[in-house]
Structure formats: C-alpha cells, structure tokens
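In the block that follows, a single chain appears as structure tokens, in the form predicted alone.
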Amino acid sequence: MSTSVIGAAVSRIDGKLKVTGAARYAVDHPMDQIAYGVGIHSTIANGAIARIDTSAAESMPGVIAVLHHGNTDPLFRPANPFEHDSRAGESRPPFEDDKVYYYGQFVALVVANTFEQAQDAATRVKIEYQEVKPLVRLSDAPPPSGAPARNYKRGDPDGSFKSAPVQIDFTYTTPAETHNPMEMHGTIAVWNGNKVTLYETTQGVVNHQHVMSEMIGVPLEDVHVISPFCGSGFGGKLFPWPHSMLAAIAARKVERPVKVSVPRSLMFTTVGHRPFTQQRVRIGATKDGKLVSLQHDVVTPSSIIDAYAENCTEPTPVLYSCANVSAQQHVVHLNIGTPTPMRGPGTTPGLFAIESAMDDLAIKLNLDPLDLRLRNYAEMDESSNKPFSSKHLREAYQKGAERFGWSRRNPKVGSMRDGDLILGWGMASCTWPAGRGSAEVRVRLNADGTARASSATQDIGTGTYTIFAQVVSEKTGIPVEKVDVVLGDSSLPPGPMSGGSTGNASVLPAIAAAAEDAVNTLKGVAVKTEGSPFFNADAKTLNLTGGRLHTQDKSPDSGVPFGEILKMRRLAGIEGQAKTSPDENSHKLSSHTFGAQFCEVTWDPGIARLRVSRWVTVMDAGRIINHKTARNQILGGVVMGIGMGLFEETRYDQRNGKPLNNNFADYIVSTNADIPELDCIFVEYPDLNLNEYGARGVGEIGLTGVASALTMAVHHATGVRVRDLPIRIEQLLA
C-alpha cells in the first residue's frame, strides 16, 4: 500500500481557518477610517443619462462624496487583446460617458462614513434618462450577420447530410444562468501615496493587477492585489468588474480606504453570466448508427459593448469520429451585461446539444445510447489529426455501466418501475480540454524544520493550498502540517489564474521544481559547512527523506534533520525558485479529460413529481493528486449540472432588461433535498505528457454531460423529449 501523500485523501490545510471564521475574505479585512461605497445602478437597459441631481444625497449626514460620469476623471480601457495577463470582465470602464447599455449598469457611487448612510443617501440621488426600447431577448434581435465568431469545417458535412440514410435536425436551447457564489463580489481599496492596495475576491490576482493598472492608470508595481481566500467564483471572478475600479477611484478621491460590495441583486447584471444559447444540430448517419455528418450551428448573445462568445462548438469536432463536420457560432448584441465564463464555459451548453442530438439519433434508430457512442468512438483528435495525450473513455463507459447496472435497462419508455414510481435512465459523455500554463513558485526550507511555499496564484475553494503542501511534502518528506502555503498576493512570484481546469496542472511542475531547487541548495550547504557530517561529500550522494538529510547508501534514520544543517551554517533558511511553462512538445498531442455520466430519475405521474434518484460519474482525469478534494470538485459539478437541467434560468423583463428573478428566492438552485447520494469513480491513468505527476484538471468536467443525461432519463421515464432547458413539469404534462 502506497504511503505517498500524493493521491491520498488529504483534508484541506486551510479548512480550520474557514470553519472557525479566521479566514479573511475580500471585504473582511479591518481598516481604520474605512468609508463605504454604495453603487447606484441604471433602471433602464438602453439610452442615456439626461440629468443627475445629487444635492439631496450630498447634504445628508455622513456622506463624503457622490461620484458619477459628470464629476469623475475618465478611466482607461484594458489592453485585453494586446497584452498577456490583461482581460477585464467589461471593457468599458465605469462612468466613461452618459450612455446606458444594460439594466444594472453602475451610474453613480455614494461614499459615506457608514454603509447605512451610503445606502440611504443612494435612494436620494435623482436620475433622469432618455430611454430607448431595449433588445434583451435573442428572439428580438435581428438575425446574425457577418463572419462567425467561431468556424470549423472538415469534409463535406452538408452534402453527406443530404445523402445520409438517417437524418436528425433539432434545435436545443439553454437559458442564461447566473454564477451566484456564496461570497458576492467586493473590493476594499487603500491608497498610500501613489500606490494602491486592493483586497479582492478574484480567480486571478496577477490578471487583476494588470487590468487595474491599465484601467486606473497606475504603474503595475504600484498596484498590489491581495486575495487570500475566495468564496467561490465559478468563472465569474476570473476578471475585474466595474465595482473594483469604483472602489479604487473613490478611495483616491476621498483619501480613505473604501469598501464596495456588490449586492445579490446586481450579481445578476454587472459581474457576468452564462449567456443563453440556441443550437441547431444536424446529424446524418448510417442505419447502424455510424455518423457520416455532424453540423452544429450556434447563436449566443453578448452585450452591446463586448463580443463575448460562449464557445459551444469546442467539443464538436473532437468528441466523436466523423469525417464530415462543421461547427460555427455567431454572436448577437443585446442590452444585457457582458457575459463571462461560467463553470465549463462553452463546452457545458455545447455538450447538452451534441449529447442530446446523439440521444435523439439513438431513439430514432432504436439503439442503446451507450452502444451508439461506442460505435462512434474517436481514437484520435480528428479536428487536428493528433493523438490524444491520454484517453481511457472506453474504460470509463465500462466501469460506469457496471456500477450503475446499465445492462438491466429496458429501452421501452415507461417500462421500468419502483413501486408506483416510473424509472428513467440516461447517460452521456463528458469532456473538457486539458491545459497547462506557466507558473512560478518559491519554496523555502526553514531552520525550525518547516517549509514555506508561495506563488501569486489563488485558492478559490478547490484545494490549491493543500496541493502545494502535498507536493512540497512529497519532495522533502516534511509533513503536510509543517508546510506553510502563501497564495493570493500579487507581490509573490507570478502564478496562473484559477480557471479552465488548468491551475493545478500549471503549478504542479513549478512546485516540484522549486522544492527540488531548495533541496539541492540544502545539499550544497551540507557539503560546504564545516562540522556537517556531510562536509566535503559529493552532494549527488545525498537524499532528503522524511525531512532528514542522509547518504543514499544509508537509511533516513541515520541522517540529520535538515534544520540542524542550516543552523550549523547559521542560516535562517534557504530558498528554491522555479518557473515552468508548457512542454514545447505539448502541441504535438491533443489533451483532454473525459468521463461518463449515468443518471436515474423517478417520475410520479399522479402528482407530477420528478426527482433525481441515483447518479454515477466516472472520470478519466489522469492521476488524482488529492482524492478528497477532486471528488468534491466532481460532485459539486454534478450538483450544478442538476441545477442547470432542472432549475436555473435568469429571466429578463423585455421592457427594461431587469432580471426578474434576481434573488435566491426566485432564482432556483439545487439544494440537498434535490440531490441523491452521488457516486464518483476515477479511472486513473497518469497523463505524463502534461506534467510529471500526470494530473489533469477536474474543476469543470463534472458539470459537462449532466443536463443531457437528465433529459434522456426523463424521456425514458415519460416519453417526452426536452430540448429547451430547464426541464419544466408543464413540458412533461403536455
């Protein structure tokens, strides 16, 4: 049995801080003389500000300032497409002009001594608008024109579709969804002369530093971003949003720290969302189910000011074997806030359409859905003609089917029962691109026998602190509990964003290399220090095991604790540092994570009650570094996917663009009562082409494939094909 800390189910090293309330999130940091900023948002979705009257608010007790486009120096736009590590959530800075592009746009900011004073004064600011009828629904917008935002083609998909013996042609839609993490967005800005410190909740401290430097016009070295903890983000906190700039300019104006928090209602407008998607899928196939044509045409909305494209077509040319494929996507502009990545961006709604279309084909051909997928298994990435760096999806299918009992599935609609309940079974493939970026890490070995690892990446609740400690422990033998990990600070060596399931794959090589660098330095100290038992020895003959330095031909017990070696040299500690980038040969392979979802629902037609009753997920995600946190990630993704399939939908008022359900009472998410016991299995084959540990990311993939597995299970139970999410009871009663 392996005793390595890598792969073990290690509890989060930051867990105690969180459960005791000691972990400080963005707006938790105490500040002397802090002032509070409360944003005033537009109540129209299209038009201009005709007049702002701030006199009543400015005369109220405790009010320090009321900022708006008429009294604030203009900010700058980010260098998004021109510089690395520079992407804002919304490219238009707040208060740039008098134009209004969406409901909920910040149009003014009241700054006061207390939050209550600022909130009260905000109600006294009078704003008059010149309103223009907005476009807030895809059906209201003119048809897309111009070149598609995404475009892929191989073979002759149109001609092969027309000649195919079997054809399906359906349109699938997914609604706008809102991230809604427990911790809402917020910023504390503190100026010290010309330098600004921003206490943030962010998924990318380095990117945040770069964007804020550009937009507020301050040199990069004068912007310090601190984000030790992030109360989740799901992609909504990848990039800076207007409230962060407002906090910075307000603090500079009033010469005091300023805190700006985004209320729950504005979480639906001014900090991004997953956009509505309309996806037409056409499949041509032989009578035995072999794909001969796959066409995927997508339309998604973005804001008036940005051209965000939810990349739904990313998996289309990769997942299944087919000689003739086209995938294109158009963007239309509406009076909504700028969309942004949401867990599994693009691929999650894209797979709903692709996998639903595969199910529609299986139904038409009277084939088992799993059998159909195996008949069209892709042995290589046919979009690039590259081999996969690692792919064991067949085994994932097999293990999932065995665990779930798929062979017992009666294909006849409504034929399976549990007492008075009708059972429905569905399954789906899931995938997510596996990537690795650059990272820089510093590891310090201290004379007291502890270690410290640091990087300007962040932990968004996924277990990054613990991964750092595990790798340092594995490389040095120092117990995990003696490894101090420091993240979430832009003054540290630059680290990657926590997004796209690339964070761990990116930092793992850098942590390992930095730890090895520190160990090599330690060995150099040991052989060059008089009095050391290893004085004048060959450093190559030494090992560090269990925190003890020893010769390779002897046991660790014969060695010396590394701290004693440092003390002999009167050193407080020694450091190692490493910067790693993707392997230069990585472009020769196609790297993806794969998996399979198996779902059971129960349908009670007497009371029209639909419930998810059983779930099995199998993931081919390379080597798992921490089984506890990885399992949590997958199960969290499944829970979000059940919410996507059954509940979540942001609905806009056509008159003014207001999200009608901008609160947790009306925006429904999955709760414990909606979720059965979830089963998660990992098919572990290290993907050594990605990094030395063979680990791939698992943050996104658990959500992919869930919604289509649900709709197939619903059809199996009820005979109703749902192609427009979320599934509604009235659809099942039609």
Second form
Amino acid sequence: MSTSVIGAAVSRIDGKLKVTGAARYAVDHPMDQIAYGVGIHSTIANGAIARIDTSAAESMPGVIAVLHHGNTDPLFRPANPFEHDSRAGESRPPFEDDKVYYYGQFVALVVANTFEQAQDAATRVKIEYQEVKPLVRLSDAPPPSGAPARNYKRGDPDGSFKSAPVQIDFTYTTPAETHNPMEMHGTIAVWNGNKVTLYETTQGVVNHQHVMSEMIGVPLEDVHVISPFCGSGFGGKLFPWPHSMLAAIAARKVERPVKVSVPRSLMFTTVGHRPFTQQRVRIGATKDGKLVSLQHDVVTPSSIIDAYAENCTEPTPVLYSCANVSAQQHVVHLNIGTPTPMRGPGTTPGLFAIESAMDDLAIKLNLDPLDLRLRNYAEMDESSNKPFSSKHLREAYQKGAERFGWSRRNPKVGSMRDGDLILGWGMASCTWPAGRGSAEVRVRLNADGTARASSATQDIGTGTYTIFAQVVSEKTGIPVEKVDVVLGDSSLPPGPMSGGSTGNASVLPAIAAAAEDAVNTLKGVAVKTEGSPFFNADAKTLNLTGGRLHTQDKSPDSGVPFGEILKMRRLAGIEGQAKTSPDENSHKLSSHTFGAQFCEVTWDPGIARLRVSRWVTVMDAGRIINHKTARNQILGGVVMGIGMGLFEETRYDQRNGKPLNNNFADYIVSTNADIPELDCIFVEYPDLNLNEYGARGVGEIGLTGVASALTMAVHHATGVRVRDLPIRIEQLLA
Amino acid sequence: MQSFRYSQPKSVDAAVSGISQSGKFIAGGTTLVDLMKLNVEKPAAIVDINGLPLDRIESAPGGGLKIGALVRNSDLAWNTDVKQNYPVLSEALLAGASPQLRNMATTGGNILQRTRCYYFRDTNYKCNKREPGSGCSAIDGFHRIHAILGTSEHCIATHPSDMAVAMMALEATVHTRGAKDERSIALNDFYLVPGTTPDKENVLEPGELITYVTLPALPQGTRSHYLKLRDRASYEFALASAAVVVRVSGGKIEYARVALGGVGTKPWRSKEAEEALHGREASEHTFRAAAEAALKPAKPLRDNAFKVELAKRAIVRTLQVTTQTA
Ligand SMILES: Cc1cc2nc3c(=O)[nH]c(=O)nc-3n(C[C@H](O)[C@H](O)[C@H](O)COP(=O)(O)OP(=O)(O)OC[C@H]3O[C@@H](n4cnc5c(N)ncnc54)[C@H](O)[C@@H]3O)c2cc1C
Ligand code: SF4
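Write the structure block of the form predicted in complex with its partner chain for the protein whose form predicted alone appears above.
Full complex below, order starting with the chain above.
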C-alpha cells in the first residue's frame, strides 16, 4: 500500500469549517447568561493610580461590577522558572497593586450585561494618576548594567578583529513590531462550582491551564482550557496575558460567564510585541573574505516587570565558520509592556544584523554576496563541535541561485534595469534551530471504520489537524477524511506548545506510535476473538492495509475491514496511546533548518518608489509532510518578512508610551498589492535523526533572512545602505 | 460611543429642517462612526441621509458633471464619463482606502472626512482641532504624516482626502442646502486653513447639507492624472500626492491646474505651480520649476521634512505623464 499521503499536498481538513464560518473561535462560543468585561487601560506609562472613582459607572444601566486593584484580592504569580509549563506573558498578575508600568496596562474591568453597556460605563470611570516621567526609548535608558543575558565566546574575537586586514563595524536596528493576528486575543470564562472552563485562543492549552491554575489559585484539574481554533498567534498567544486572568476572576465574582475581548488598539500594549533591537556587529576578515572574527553585541528592551531577552545572538555562533566569535546580549528595562516571542524570535532580527554585516563585507570587498557566504560555509556546528543532523544549505543556495538567475547579477549599483525601473538583487541565508519536545497522543480505531486522534496540542492555523490525519491515515490506511482529529483541549493527553517550529517534529513520532499501538491492540483483538478469521493466529503475521486486516502472505483484499473485527468483539473501538520524549540525538547532533532567500526589487528613482518584484525561497527543512501547508507557512513567513523589511514599526509616543499607530490603517503591513508571486522550493532530505519521518519545522524560518535580502537589493538598486529597519522613503530620498 | 437620536428623512427639506445644532448627517459612516467609537465625535442626533435622492451622476447643462452627494466613491470611480473625461478623479478615488470602504464612502462624506492625526483621534491628548485652545500634541510629537503646507502653530494636521485633491485640480464647486438657502461654493473656498481656529475646517454652517458637486467641462485635449506616493502599494493615506490637469499646444503649456494631497492642511491647490507652468515649454526644467514653486511655502518639521522633496517628485512625474507625446 502506498504511503503517499505523507508528503502529498493535502488540503486542510478544517478548511471547510473555516471558509464557511463554522469554525468557532474563542469569543464566538455562545453562552447563556454571559456578561461582558471591558478593560480600562492606563493612559500613562509610569506611576501609580492615585484615585479611582467608579460611582458613575456603577450606576449605569446593566453594569454588574467594576473590578480594580482596590477591590480585588491579589492573584498569584506564575511558578516559572521553577516549574515547567508555567510561563505567563506578563509575570505580574493584573490588579496586583496600584502601580502602572506601561501605557495600556489593565487598571480596571467593567462587567455589564451587554458589551455596549460595559463599553459606555468604561468611559465613566474616573482615574487619577500620579505620573512619573516614563522611559520609552532605549536611548533614554541608562546603559545596561549587570550580567549579560547571554555571553558566548570562542577563540580570541577581540584580538583577531584588531589584527584583521578587513574590518566591518556597524550598528543595525530593528523596530518594535506587533504580532497582529487577525483573531484578536479573547477569553470566555465559565465557572461551575469550583471548576473553571476557559474558551481561549492560545498556542499552548497545557501551559495555559497550568498558568491559570497557578495564578488564580485553583487545582490544576479544576481548570479546563478549550481552544479548538486559533486565528493565528505568531508567538503572541504562546503564554497567557492579563485579560485571561481577568475574565476568570470576573466570572467568579459575578457568578456568570464573562467574556473579555482585547480590541485591536490594545493588541499593541498588553499582549506582547517583538522588541526593538540594537545590534552592533563587528567582522574581521581576510582580503579574500574569510571570516577571522565575528562579534555581535545586542541590547534589547524589556518591560519593567519582566526580563525578556530577544535572543538575537542565537544564530551567531552557528551560521558561519569562524574561529573567533563572541555574542553578548543585554537587557534594559523600559516603560512598555513585556515583549514576547514573535514569529522567528531572536533569530529573525539577529540574522538581519549578521547577514547585513556580511553584505557590508561583500560590498567592501567587492565580492558576490553568495560567494562570500560559500567561502564561510560551516560544515559543522562550531559552537558545540557537533555535526549537523542534516544540512544541505549549499544545495539550497545553488538551487535558488539557478532558479533566480543570480549569475546574471551585475554588481554595479544601479546597473540593472527593466525599462525605466532600476532593479536591485539581494540574497540571504536562513536558519532556525530544529528541535522536538515531548508529546502524548491517543489514536482510537472505531467500529464504524473511522479513527480519532487526539492530543492537548493545537492547530494555530498551520495545518496541525491535517498532519495528524495524514499520519493516522498512513499508519492505518484509513482515508484522511475518516480521521477525526481533536485538539485544543487541556483535558486530552498533554501535547506540545505550537511554537518554535517544534510542534510538527514533536507530534509526528507520537501520532505514529499511538497509531501503531492501536493497530497492535486491534491485532490482539483479531486473534483472541472467536469467529474472527484470524482467531488463534499469530498477531505478528497480520497487517493492516487500506483499513483492512489481513495476513501478511495474502493480499489486503483477502482480509476484513478492521471495523468488522471490533464489531465481532462488540467493541465500540480500541485505543492506542504513545508518549514520546524530546530529541534523543540532541547530545550528539546539532539540528537546524536552513534556507536561502533571493529577491528583486524595482526602484523608480523619479518618485522614490520601491516595490518587490520577484522572490525565490529555497528551504532545507527535512522531509515535507504536507506540501500545501508547508509552502503556505514559508510564503506567509516571506510576506511577514517583507512587512518587516519595508513597513512594520510600532511607534511609541515618547511622552507617554502610547503606541500611536495602534490600528490597521496606521500600522502598515504588507497588502496583496505589495507581494509579487513568491516562489518556494524545498530540497528534501529527510532528517531521520530527528524523527522517523525526517521532518523539521517550517513555521518560522520563512521570515528569516528576508529583511537583509531586501536591504541588500535596495543597496544594489539605489546605493543606499539601510541599517535601520524598516526601509523608508525618507532614507531612500536622502 | 454615546447614545444619540436617529432619524431617516426622505427629502432634502426634511433633512435640513430636522437637524439640530448638535446633530450630524450620516452618509457612508466610514468617518463618522469611526470617530464616534473613539468618542471624538459625540453627536446628540444622527440624521441618516441615505434615503435622499442625491445618488445620481448626471451631465450638467452646458457640459460638465453633476455628482450627487450620496454617490458612492466606487460608483464615481468606475463611471464611464468620469473615467473618460476626468481620469484624475477616477484615479484619485481608486487610490483611496479599500474597495469595501469605497463601496460605503460617499462624495459628500469624502469631502468632509476628518484628519488621521493620531492625537486628534485620541481624547487623552491635547488637540486644538478637537478641543479649541487645548494645545497641539503633534508639533512636539511624532508628525511624519502631518502637513507642510498651510500649517499654523495651532495645527499641522493634513486633510487626507484623495478625491478632493483631484476635485481641486478640476475646479469643482460644492452645492449646499441650509435651513434657509442654497449656496454654491468653489471647492478651493470651501476649505479653510487652520490658522487660529483649526476646529473650523470649512465654511459649512451647522446643519448645512452638501447636495451636489459639479465639475466644469474641460477644454478639448486636456489631460489629467493623479499620483499617490506612500509606503505600501495600497490602502494607505498619501504621504504626498499630486493631481494635475494640463493642456499642451505646440509644445507650450496652455492650461494647468495643480493640486497636492498628503501635504496640506486642506486639499492643496498650488497657484504658484500653475503660474510657473502657464505659457512655458513643457520640459523637465519647467516641471521642476513648478514643483519648486509649489513647495516654496512649505514649513517642514523634523519627521515630515522628506515630504517636501516627495511632493515635488509627484508634481514632476504627473506633469511628465500628462504631457508625454504618445
Ligand atoms: C481605514 C480607512 C482608510 C481610508 N483611506 C483613505 C484614503 O486612502 N484616501 C481617502 O481619500 N480617504 C480614505 N479614507 C476616508 C474615507 O474616504 C472617508 O471615510 C469617506 O470618504 C467618508 O465618506 P462617508 O460617506 O462614509 O462619510 P460619513 O462618515 O458618513 O460622514 C463624514 C462626515 O461628513 C458629514 N457628511 C456626510 N455627508 C454629508 C452631506 N451630504 N452634507 C453634509 N455633511 C455630510 C458627516 O456628518 C460626517 O461629519 C479612509 C477611511 C478609513 C476608515
Ligand atoms: S495637528 Fe491639529 S489635529 Fe493634530 S493634534 Fe495638533 S491641533 Fe490636533
């Protein structure tokens, strides 16, 4: 029987539900007696609440309660880092005290019968603040003191830089960015006695359950988190944010279900963001472009409350071969909300700096950027001295270059044209660590010939539901449409978070093992059930093919549909279960996904108009389980990368820390009109050291390398070197 | 949002007699409802004018076009007459907002849309336009999107319309009905610069209704074009835009109207540019001179200084396109 369902281009099994509007997202769940919680948010970034007057609001029609620090028992803090699965987005619970640490912090919650009543009453709550001048910009903050968040060193980077014949020393910055998934954050909390059910939109039902249990102070088994669909998270929904706790405590207080939705404007303040990064990169090289020293010094801001370090130096010691490397990261604290991972965290801004510095070196040496990268190709992970589990980046560069026509690149600035337009070409490397966590999965074979797979992981729009069905189908021969997949429910066996591009690699072996376990149990039933054609046979001689049980020496047609066997035994179904652990090979091998970006921009100097005209991405991501969803992830990453390169920036008002462009008219992301046809190819070498299918993750890597490829292309077209993202008209006009 | 009364009159008479001092007309609602949700607009009464018979585009007697105040932006943009005779207007409309918004937005509402100044839209900020005398938060704030022409020390907000810029170059006339009388006002006189009263954006009296906009017929052989420059390719307000209407004869510019968007506190007609073009040879040199003249009065600030050059380039390019011999 063919195993073609793995690697095929399978349409999402939940696609129809989504395009017909039948998929229920967090705040869509209908609920009797629901009350609406509308937040009141600080309009200062630093200080304390001096006075809060809720009397006018409380007398408004429909208002049930106004909660704030003065009338709410403090919640608890999450047990992170002392326990696993207990990380909150912001470690300070809402309403802990009267302090204000950033603009847009929850300071009160109005609960009313209708959303409109709550909204209206919220405008009547009078709050007086004691304001302290906030620190909003990195340049206003005192220089970082204390131990660095990361301090990596090999060889003698300083000495070898000083003696290097060629030196590059630039500082690159990337702006704060906001995740902005289409589905905004939101929670419905429903108490039943001492138990609470939370309808959520989350990238981690298990972590969410743990954190909520810890912060609201109820036993783990009394918290049930349900998140069947997630209108994407991009990292912003990895950890619970304050609105979730507020929904829970408000519902407990008013003894009704309470819904709290985070409006778009507050998506910019209180549910995380990608922080600004400032990165100095020094490269020492020989005249023929061989790196002798690489130094990467990073400063990123976090909130006053948490010490979140955007891990920009993650790729620094691994990407290129270089004997002398240092990577240092410092965190400063500003009056803005706590940052959180955003698609490709750390590596994406980090790679922008490293790859930009490589381009600066290429420009200085008049070397082809691709050639420079090949000259410094890392054959092994020099940070750990481990071989890579699978690396075919050289082939990815080659394939991309061929497809793009890179060899026709004339390096002279402004030399390539298409009619009146000037063309610019750029390229960059991509990398993202590949890993795998533990996962527990149940697979059930039903007497009606269907299967059911379940796990407390979730599909955040990436295609996880479909991957589950594909693997079960591959192991049992049951067609994908007959596999029911149940995810996004914390009462199921614990599965991984959908983050770090590890979900796929983690669940695959567990689904496969659970399916095999179910099949083995089925065989046991077949040989132990009277009347079964396989009664008393040796279970080892049986095969399940195309959903039919048969003996190995005969064709599947000779066998019986597995459901018949279960019926003979009067079983509704049988179940297999498996739990797999994190990557067993990680102590021996270094696992990374690699890739290359090639792009073309057009530049109309007369009107300073820059557009992206061509894009080729080549990914070395191991085996591709589903070509449709994988391609979709890569293309989505590139689109987001183009936004990062050209448009996105959360602008905070320096006076009060307000994100000024806190809506979709003013926060500029890519539109369809900005995106050319995107070409994406895979070099498929199964990484069998990671799991039996050899698949790595593809959720984030598509975004890496995009921004520096763009700035390189812009330089090629215009001669302007942009080192501060996003690339803006004013930089190009200058 | 605050509670309000709602009425839906069926005639223009009923609409203008029924509106109170603190009432507001609502057409497409894409500006008004947005600002009501932000508590920036707080009308006590909403008079819904969507039932009024003002939704037609007609040829005006003696040439030209008569556009009802309720004609949707999409309908106006795709109207055959407009596409053929006033391409600048069609292009301006299609460069604005998104298809969904254009399907709702009306001609009258577009003329009266409010600024996108961040501080105007947030009641926690001081803003002279929203609350006269309170101060301007933009001048020492982040003002990349703000105006460089027609500004005052009291307000630097742009009028963000694309459509009105094209209409400015087309010398449109706004027709209104008040409780007592009808008025016809040249669009250029309709808008006011902020001066010391940024809250007063135009000459419309409270309760006065825009009924039509008329466009004069253009002389034979006139060409027109709208060019909008911005960060992304679609769905963004202009950083700088230019609308030109020109006619060249024997290599000389006979007729020229130039208007700018994204840079002015009102849709900005540049008489200076027009003067620099009249009677001159249609050449790069002339175009650049016109652009220089148009931006001479500009008062750029820290974040929006680039708009001076950007607007110049928009002028030069639109003139190039409209004077090119095929
Ligand atoms: C996200 C977004 C992006 C946008 N992008 C652009 C853009 O790129 N370019 C652009 O030009 N515009 C843009 N707009 C603005 C849009 O064009 C305007 O909102 C729209 O044209 C307003 O028309 P309306 O009919 O919806 O007006 P309404 O909201 O109904 O009314 C606006 C104002 O005009 C008054 N009014 C309406 N009709 C009359 C009348 N006949 N007589 C008297 N008073 C009247 C109302 O009382 C109100 O004060 C954008 C808007 C949004 C929300
Ligand atoms: S520029 Fe005008 S609209 Fe903006 S804050 Fe200043 S006064 Fe208000």
